[in-house]
Each structure stands twice: as C-alpha cells, then as structure tokens.
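Heads up, the chain below is alone and in the form predicted alone; it's given as structure tokens.
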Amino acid sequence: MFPPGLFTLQFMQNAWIAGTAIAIIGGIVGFFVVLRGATFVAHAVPRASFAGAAGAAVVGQSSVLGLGTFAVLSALGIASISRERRHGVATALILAAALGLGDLFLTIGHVYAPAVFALLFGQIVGISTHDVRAVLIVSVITVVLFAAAFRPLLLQSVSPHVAEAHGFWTRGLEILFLLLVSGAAAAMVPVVGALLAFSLMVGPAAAGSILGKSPLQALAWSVAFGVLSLWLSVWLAYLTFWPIGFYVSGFCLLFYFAARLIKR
C-alpha cells in the first residue's frame, strides 16, 4: 500500500512538503474566490504568471521569481483597470497580453518542450529543495496576510457597501484579495502547473462552501478537501506514474459532487 521510497526519497519529500503547502493556501484563497464569484480571476492569474516563468528562462533567472513577478503584476493590472469587483473585461485583457508575452518569450528564448510542459502541467516530483523553500516562503506570507485581514476581507466579500460604511478601505481590500490570488498562483504553478492551479483554488472551496454552515466551517472544509486531494494525487501518481494533474483535477471534481450528494 505504501511502496518503498514514497516518504523517504528526497524528491518525494519535496513533493509532500510543497504539495501540502499549496493545498493549504489554495483552500484558503479559494474560499474567497468562490465567495466573491471571482473564478475567472483564479483561472487567469496562474496562466498570466506562466509568461513570467518563460521570461525568466530567457534571461537566465529563477522561474519562481518570474512567476511571482508576473502574478503580482497581473493582479495589480486587473485591479487598476477594473471597477467595483467587475473583473471580467480587465481580467481578459491582462490574460491576453500575458499569453502574448509568454508566446514571445518562448519563441526568442528557445525554451525546450519539456520545460514548457512542466510550466503548464507542473512537475511535482521534479521540484528542487530550493524551489520548496520559495514555495514555503510565499505560502507563509499569503497565510499571514490572510489571517491579518480575514474579518474585513470577509465582510467586503459578502457586502462591500456595508464594509465601506464601517470605514474599511474597500479598494485596498480588493487589491489585497488579488494579491492573495497572485501569491497562491506563484506557489502553485511550479508544482501543479499553470493549467491546473485553478483546480485547487476552486474545486475544494466549492465543496467546502456546500458543507460549511459558517464561514470558518466552509474554510476548514476547503483546506481539508484541498490537502486530501493533493495527498491522494501524490500517492496515486507515485504508484501509477500517471500525471498528478489528472488526479488533482479528478479528486477536486469528485469531492465537489460528493459534497452536493451529502447536502441533499
């Protein structure tokens, strides 16, 4: 059931640590993504950060640094040209521009196909110890920001006008939310890829919102579903040598339908 090396090999230890970290912040940030109906933002920011990783490869820098830079820039770009939580047009424009830049960077940088594949679909068993440290740092910063602004951010997510009446700077909270999404994206993309980070930020949170009877319960369910999805995916990917992204997206969908059945 637990084959040799599943927990003892260095690359598998890196996979467990980095995977658990991104599952936790995915559940936390995903809770607000689902609550605010901002799934398009969660879909777009990881893909926009892909361009940063491609650009970092061109200039010989760390892909994690490029991911983080473009994730933050895309979040700030969405915030600067959107109005009152209406991110649709702004998100689409930023995403299109970032994908165009990514195409340019891949062309002039002659990035090899395996590197592109790893950026798009992740390579959890290939993540280095250095990258694990970077993922942990980004994860800790994201969790600290979340904990510091949980109550005002929750109120602003549910009723921005009430939050404004209580004296909260709603525009600043909106920017903070987008920065939380960018932080989660920067941590997730090296592990599960730009195309699959969306699964961990939406699937577990959507299931948690169904089962949770309060915000804290929904948040707890979201994190639990995210961590369980990642752990099961790592285990099965090690046993079968199938891509981990297949299992992550599958378990996220499975938990969502299971939550709906339980609720009924």
Given for the second form:
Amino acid sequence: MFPPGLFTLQFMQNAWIAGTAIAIIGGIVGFFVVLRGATFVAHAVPRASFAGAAGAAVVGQSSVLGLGTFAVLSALGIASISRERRHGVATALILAAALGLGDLFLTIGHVYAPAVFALLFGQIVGISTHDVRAVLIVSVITVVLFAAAFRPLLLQSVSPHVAEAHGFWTRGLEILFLLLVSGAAAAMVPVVGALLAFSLMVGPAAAGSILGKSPLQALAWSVAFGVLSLWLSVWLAYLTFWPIGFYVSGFCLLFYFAARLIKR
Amino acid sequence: MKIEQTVQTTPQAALEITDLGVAYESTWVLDHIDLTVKQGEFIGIIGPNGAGKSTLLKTLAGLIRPSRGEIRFPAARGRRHPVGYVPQRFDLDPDLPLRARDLVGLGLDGHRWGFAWPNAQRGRKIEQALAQVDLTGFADHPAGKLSGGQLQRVLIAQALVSDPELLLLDEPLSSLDLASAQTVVDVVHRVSQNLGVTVLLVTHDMNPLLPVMDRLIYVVNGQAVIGTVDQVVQKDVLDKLYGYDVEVLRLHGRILVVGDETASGDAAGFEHR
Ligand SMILES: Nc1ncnc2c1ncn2[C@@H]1O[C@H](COP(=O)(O)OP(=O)(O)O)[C@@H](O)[C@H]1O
Ligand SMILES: [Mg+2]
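Compare with the form predicted alone: the form predicted in complex with the partner chain:
Next comes the full complex, this chain leading.
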C-alpha cells in the first residue's frame, strides 16, 4: 500500500507539498470557472503559459517565471480583446498565438525534449525544492487575491446588474478573474502539466457546485475533491510509475460522476 | 388613502428628471424627458416594445450614463445607493450553489471586498427582506429552483435589503401566470405602503396595476408623459405621443389601447388573451 519513500524521499515530499497547494487553488479558482462557465479559458491559459516555459528555457530563466509571465499575458490578452463576458473567440486567438510562439521558442532554443515532455504532461517526481518554493509563492498570491475578490466576483457572476449599479468596472472584475486563472495555471503546469492542469480547475469545482447548497459549501467541497484527487494520484503514480496527469484527470471525472449520482 | 398622506405632509420629490436624453452610439433612445415623482408614489411605466422603458430604468439605476440632462434624487439626501433595481429577464442556472438568502445577502454587502461571514444581524436583515416579499421560510431554498414569481420576489428582496429610496422593476410581471403576477403586484404595493418606498414598475399591460398605481409614465418612441390614468390614457394624449391614431377602449374596468399599427401586437395594454 505505502511503499518505502512515499513520504520520506525529498522529491516525494516536494510532490506532496506542491500537489496539495495546486489542488487547493484549483478548487477555489475552479469555483468561479464553473460558476462563470469559463471552462475554455481554464483550458487555454495553462496551455498558453506553456509557451512561456519554452521561452524561459531559451533565455535561461526559471520555467515557473516563464509560465507566470505568459499566463498573466494571455489572461490580459483575452481580457483586452474579448467582448462582455463572451471569451470564446478571444481565448482561441490568444491560445493559438501563444502556441505558435511556443513552437518558435522550442525550435530556436533547442529545448531538451524530456523537459518539454515534463511541461506538457507534468512530472510529479521531478519537482525541485526551488520549484516548490515558486509554486507556493504563486499559490499564496492567488489565494490572497481570491479571498479579497470573492464577494465582488460572486456578485458579478450571479447579479451583474447589482455589481454595475455599485459602479464596479465590469472589465476590471473580469481581469481579476482571469488573473486568478493565470495564477492557478502558473502553479499547476510544473506539477501536472500544461495539457491536464485544467482538469483540476473544472472537475472538483463542478462536483462541489453540485453538492454544495451555498457558495461557501461548494467551495469547501471543491477544495476537498481537488485535494483528495491529487493525494490519490500522487500515491498511485508513485506506486505504478504511470503519469500523474492520467490519475488526476481520471479522479476529477470520477468525483464529478459521483456527485451527480449522489445529488440525484 | 393617498390623499390623506398628501394632506398630512407634502411629500418631497423622490425623483426629478430634467431634459434627460440617452443615446446609444448616435441614435437617441430617450429625448427631452422631464418628470417628477413624489416620495412614496407607485408609478407604472407603460409603452410598446422598444419605446425606451428599459433604457429609462437602467439610466435611473446608474447603469447607463445620460447623454444629456439631469437626474436627481432629492429625498435620498446624499445616500450612495438610493436605488434598488431588478432587471428585465433574469434567470439562474438551476444547479447554482446559491440559496435565496445568498442572493439577498449579495444585495446587502456583495460589493464589499473579502468574504461575508455569517452573523446574526446580517441573517436577520436578510430574513426580514424575504418576509417583506412573503417568502418567509424560503431563505434556504435553492435560488435556481424558485418559480418565476418567487425569483422575482427574491430579486425584489435583494433590491430592498439595501434600504433604497426608489425601487425600479423592469417587467417583473412578464412571463408570469396571472396569479403569480397578482402576488408580485400585491407584494410591491404593500412594500410601497409600509416602507414608503417609491416604486417605478415597467409593464406592457397596465391593467394589473390599475388598482394600485398612483400615476403612470407612458413611453413611446423615446418620449414620455406622466400623469394619472385618466389624464394620460386619453385618445388625444396618446395620438400625439404615438404620432398616429389609436383607440382607447374601456371594458369592464379594463383598459385597452388599440393602435392601427399594432401588427406586432405590442401596443400598451393590448389584450393578448
Ligand atoms: N445596448 C443597446 N445598444 C443599442 N441600442 C439599444 C441598446 N439597448 C436598447 N437599444 C435600442 O433602444 C431602444 C429602446 O430599447 P429599450 O429601452 O430596451 O425598450 P423597451 O424596454 O421599452 O422595450 C430600442 O430601439 C432598442 O433596440
Ligand atoms: Mg424592456
């Protein structure tokens, strides 16, 4: 059940710490992703940020820095060209542009293939202590921003007319939301990979929103499902040597179905 | 009843609109609107589709900036949010993790930063607002699963909980069956009487409001006139407003305005049933 080293090896301790942090922010940011029906954005921002990691490799910077920069830039890009709350076209354009850049960086930068592979699919066993620190810093910033913006974002999501009547700048709140998504993306990509990061921002929150009767309850369920998915995945990935992304996305789907069944 | 009130204290104006004009891009949707509404009045806003009723309400709620003219709330005395507003057509995803009390609570303090930690005083205010719209006992009901009439009343509670001077309701009766519509009218009427809130309620059918409204604002093509039903719903007044001949029919205490360009069936008070 619990093979030696699961909790004692340095890189496994790193995996537990970074994994728990991203599961928590996936759960809280996911709450708004699901509430606002912004799953495409949650899917696109981590993938767009992948290009940043490739760019960082070209100029010899840390990949988390590159991820963060591109996550924020893509969020601001989406906010600047989208109309009202319809992000579809803007998101697609920004994602395509970012992936094109990523392609360019990989070509001119001669980035080592396993490094690319790790960024795409995550590498729970390869997280350095330095990476863990970066993930924790981004996570704390995201949590603080989330806590501060919680009520106005909730208000705008379910009663936009009241938010407007109070003089909130609609696009400003929109940018705040996109920044939360980019914070989550920057923290998640090194751990679970650019391709599967969004599953932690969608599955647990969707399950939580089904089971929770109030926003705070939904949030609590969402974080609980995220953390549980991630813990189970770290354990199984270590046990079987299969990729963590496989387990994370599988458990996210499983919990969603379970929530649907329970609520019936 | 209203007359007694007027005798006791001359009500102050709740709303003064002078030479209001609103344009979307370059088309004027409202033009040269002048009117005054007294404190505690129940005003119906009537008019055909596209007349500018929603635009007028959004402008009063502060969602649209007037292109010209002035809006004042003399009775509000510097209060930051003198207006509670419920928009036209508002629906919620049935699976939202939101109870009626959460929706009302957002009206109270949703604009503040941070979390709203439950406390007794906040809970009391929310329950009081729900009681005012006859929804005692519905506080923990899922907001997305309320009936159309219940959701309208929760939204009215959401607007009322911030203790506004004016309540602006955009077509709260449309898409409701007769009984639910009547409940909403009764609730709003009682609120205006008990709390002294000034009400502006938009409807395309004036008949449900005839027993309760003090005056009406009739809007056609961006122009508006205000007065009692007897003053405004008259052939000569409406002919001028519409710009063509209309007929005003009074049948069994109901009023029908029939225009000769009502192919769209949108004339105010036009009977669809
Ligand atoms: N956001 C907008 N941009 C441009 N035109 C608009 C907008 N909203 C409404 N209009 C136009 O303004 C006019 C008045 O609309 P509205 O106030 O919604 O009328 P009502 O509520 O009386 O049906 C209509 O001709 C409508 O097409
Ligand atoms: Mg309208």
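Quantities reported herein were computed from a predicted structural model and do not represent experimental measurements. Rigid core (definition): largest C-alpha set, two forms, superposition within 1.5 Å. Numbering follows the first chain given and starts at 1.
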Q: Could you check whether the CA atom of H166 moves 2 Å or more between the two forms, using the rigid core for the fit?
A: yes
